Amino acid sequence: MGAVAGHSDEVVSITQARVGATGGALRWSLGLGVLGLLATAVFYFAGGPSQHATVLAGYLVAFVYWLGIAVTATIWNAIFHASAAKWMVVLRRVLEGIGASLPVFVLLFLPILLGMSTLFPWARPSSAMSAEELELLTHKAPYLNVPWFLIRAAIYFAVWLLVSDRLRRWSLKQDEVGGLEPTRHMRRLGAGSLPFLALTITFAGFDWLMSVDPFWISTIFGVYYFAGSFLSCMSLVAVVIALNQGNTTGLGGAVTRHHLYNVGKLMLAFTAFWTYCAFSQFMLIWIANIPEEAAWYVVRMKGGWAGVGIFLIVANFFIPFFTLLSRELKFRPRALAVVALWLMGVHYVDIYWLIMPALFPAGAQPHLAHLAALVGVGGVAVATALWRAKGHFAIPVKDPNLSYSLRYTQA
């Protein structure tokens, strides 16, 4: 396909639109983000040790929730480049924009580092632990130790920031110079980076989620985490499409019902994939019936956590799966956005269910600090994405495959 210069006049207004009308959204998201983080800090310093644990755990839930969406946006982008997918060219800036929020997560990671001894039992073993638990921590010490934890975190962020930044830079450069060279660079980096992106988010799931209960192990846990994050990221794309429907000279004018249908299909696919990961993990641990592994599920299948587990089965599989089977729904932006928001909300509950029982085995203990942290981290991340997107073209205007993407229809 030819570059934008060869397009007909009917798409000129679309290809010349820049992201500029984000001032109000930027101010609101930044304001809510700052207020949320300040409120989280107030809750932390106003309470004693027990409240410190509650607030830090809620912050960890919010952090890994939003970070997972940002990282998987970069992975989605890399996948589409590696597979030379043409249909999604008009949506590439959305994924690049979500991934552009990654730098702020380096700063947002600081409270977790400062609260390591509270969040992660292996960071400061307690005399209240049994001899078997202390022996197990000693066995895992070559991996679960503070210096190596910090080094791994640095590696994770370095890979994510490098890949996200380079893909975005070449994409923006193509807006200026056009040609095939940027496309070749993005395709090579997309394909070459996928193993590193997959490994880093998997091990980040081990480090930041699974190690809050260091006496438990599951090799599929990292995949479970990024399966949910993949689903939430694509759900966020559906929400962005719906919000831009009125902007006919920008993203809303470029994205058609056929693009939306593909987004809906990916949401359906990863709803099933998350369920597969969740069932596989549970089935293998249930069959093996090893006390060290089964204890993790025992806590989550009794008392106050049992209802949360049942809710996740119904809300994260049955409801969205059968809803997304509807072909007509996937062609309707607002209807798909409602399902997308539902899935994003349930994913937060899922992350909450993964972390909180390690600290509160008797049952959930909701706290306003948890909501403050969710709004705070999310608001700052969204503000960062909007700020970095401002002034750039809403779609890749000189991508060689743009004309195909604009005319894309379902077979």
The other form holds:
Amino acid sequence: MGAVAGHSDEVVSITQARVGATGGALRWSLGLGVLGLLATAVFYFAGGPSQHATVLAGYLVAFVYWLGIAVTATIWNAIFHASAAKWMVVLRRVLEGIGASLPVFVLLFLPILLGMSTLFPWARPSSAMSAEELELLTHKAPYLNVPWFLIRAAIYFAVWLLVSDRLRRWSLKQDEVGGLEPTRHMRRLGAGSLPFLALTITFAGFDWLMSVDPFWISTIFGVYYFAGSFLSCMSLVAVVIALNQGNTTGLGGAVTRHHLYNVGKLMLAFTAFWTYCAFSQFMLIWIANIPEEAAWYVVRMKGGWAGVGIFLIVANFFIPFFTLLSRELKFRPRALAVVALWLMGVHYVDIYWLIMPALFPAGAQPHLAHLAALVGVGGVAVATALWRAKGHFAIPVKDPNLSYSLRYTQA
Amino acid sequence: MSEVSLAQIEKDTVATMSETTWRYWLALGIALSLVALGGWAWSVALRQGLGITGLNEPVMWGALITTFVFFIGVSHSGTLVSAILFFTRSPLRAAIGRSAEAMTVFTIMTAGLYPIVHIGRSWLFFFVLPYPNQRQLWMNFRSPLTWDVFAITSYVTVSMLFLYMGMLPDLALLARQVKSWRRPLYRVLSLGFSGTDGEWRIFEKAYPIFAGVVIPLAVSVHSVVSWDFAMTVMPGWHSAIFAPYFVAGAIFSGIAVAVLLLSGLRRGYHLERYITPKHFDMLAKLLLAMSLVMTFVYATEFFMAFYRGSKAEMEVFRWRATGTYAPVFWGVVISNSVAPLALFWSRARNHLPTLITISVLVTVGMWFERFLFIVTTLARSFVSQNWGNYIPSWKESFICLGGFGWFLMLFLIFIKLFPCMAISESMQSQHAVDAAVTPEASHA
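Moving on from the form predicted on its own, kindly provide the form predicted in complex with the partner chain as a structure.
Now the full complex is given, and it begins with the chain already shown.
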């Protein structure tokens, strides 16, 4: 953690640091990632059809979990550009870095593509379904069909890759040429891309999460998925800050407790936002009690899942919200990182809780493959981000607002 | 702005209270005429009953409830914008925060009238309050309509306190400066605030608490209003996204009204030095962002109507876009979703007539948007034998127009009695404004 970077020689040492010595971290994350993915594959091929479903569902959970964080990093970045935020310039590389992991998710999408008929009931209407269900699926077929699903996935990835890549490229270009031109481009793109980012993330939520139960709908579902991912992404930023705390150069030297405080405030705000979405969805469905909607919650309020639901309320709202209210905590990198890790963990449980009851109505059936998939997808994503960050500056060294950001203090 | 002296700020603000131009009288005259018109129409409704409105089976909620929802919506962005600008330490707050907060208080005071008009026997309005009574009769605590009563009364209380508290230092200042019948008024209202270090320390501690409380309150109030609709199982109303959708719509309409009020104030009192293009640029950007959110929700709702597969729901949405109210629907799409897109261009944002035109469109558009979703659902719900259209009667429309006059009247009286800009805060943020306006990259 840098003190206030006032002295010019200190600024020089901060602005000359490139991301280099990530060799260890890169090797570790890549190793763990590959190992995790291999283990997932072994679990898949070693078991019978029921194990296929378990492993694939676990993989889907891990995939949408990490993907959500990577996409929302781009959304955060676009929002900061659109609102011309200056305080966060020193943190921009972190967001760009997380977003830079997106290309690997195209590859990681393949298992889901291949396992579609296992994961999504609409892809294999069976005779076990009731007449009403089949009729409903026929009605939804113009949207829920395999080719259109794939085209949509391609559109989502195209938007995410394009936006994250363009934003990152302009930012890196600014490191070379400096000046206002790249800033102007990034702000324009940031503002202009937000509608598309919002549409794609919500519809990805509908497609990849909600359609696991094709008979259920909630208009807020996409926003709910976004809210959780958005929160986890900011939490990851807090973790990255804490990991860089020892360095006096680069990110560690540039980020002060004042930036950290803002990160903490955003975490607090979006903890409340997640809860707001969750409550809106639950309360309306519970109180209206229409069978077509309530069924989704009935499964999640019975048996083993009831405990998970209560856990989510306590762990994703009460604990982090009241902890984050503390002003002192938000100034302390380690303490904030602990809360951040907690939130990221709970977000995984949240995604798990969204997907798994469709397969296991009786209760959670944790499987080692779920952990393997989580580590696998995460490891590969982190490795990609680190690999792409290598050799670049840890902060945007020629950003016109950098000096403001370095000296940023809470009023 | 840097050449403005502190004495000048004070002088200009006091001028808004003491100098009364023909523009002011004109605006007040319009407001009072509307109030008179609305008051007369309401008196007819009180004497003859709600039969004078267009309300009838199956559409029992119409223009009056629309106006209620609309004004609650407008009230939101006032406090919300002011409190958020406070927490983001924005130097833009000093000039516009006060008017925004006043707008909030007066719009809730207007909104609150409409359910009272709508219940018909308005003199029994106190039935909505839980008080011990011999009949052992209580309201339905599970009804969001009851929650509304609590939410709105808490909101109006806290908003007033927030407005009043922010005004304390200014009132103390005025009590020392102004010499007229106003002096005793300010002296009493300033509660003896004399500007000592100790008082400021307490003030600066207390104010953020109010600002912090008012944000969740604002969000919760409009969420509860949305649940008046969403908690039913009606097609087109029962939708989980309704709460954030209402809050977004509220901020959207509120910003549009704030633009109109501020441009009026600026013109009427030559406040060009304080309410600057930068303020309007910020409001325009917010308006654009909210417009996009609204478009997003409209699209989601239509998609979900199909995806849900409920025939009643699909019919409501199909009919909304193609049926009797189709012109209203497309008008709303143009005013709320298409017109604000012009604000993507900085030239439109910085051209005040364009911004005002868009704000008028959005204000009118948001009223009709609320009207549309309330009426189309009731007119086209599950049973086709129970379908029927609704057109507000003339007298009903007058009552609604009266609300606009009532709000304008309250606001106009307010700016005569109290400073419409935060004087002390303007002084504090003088340096901050200078710093914020100059950096090269801020205009990119």
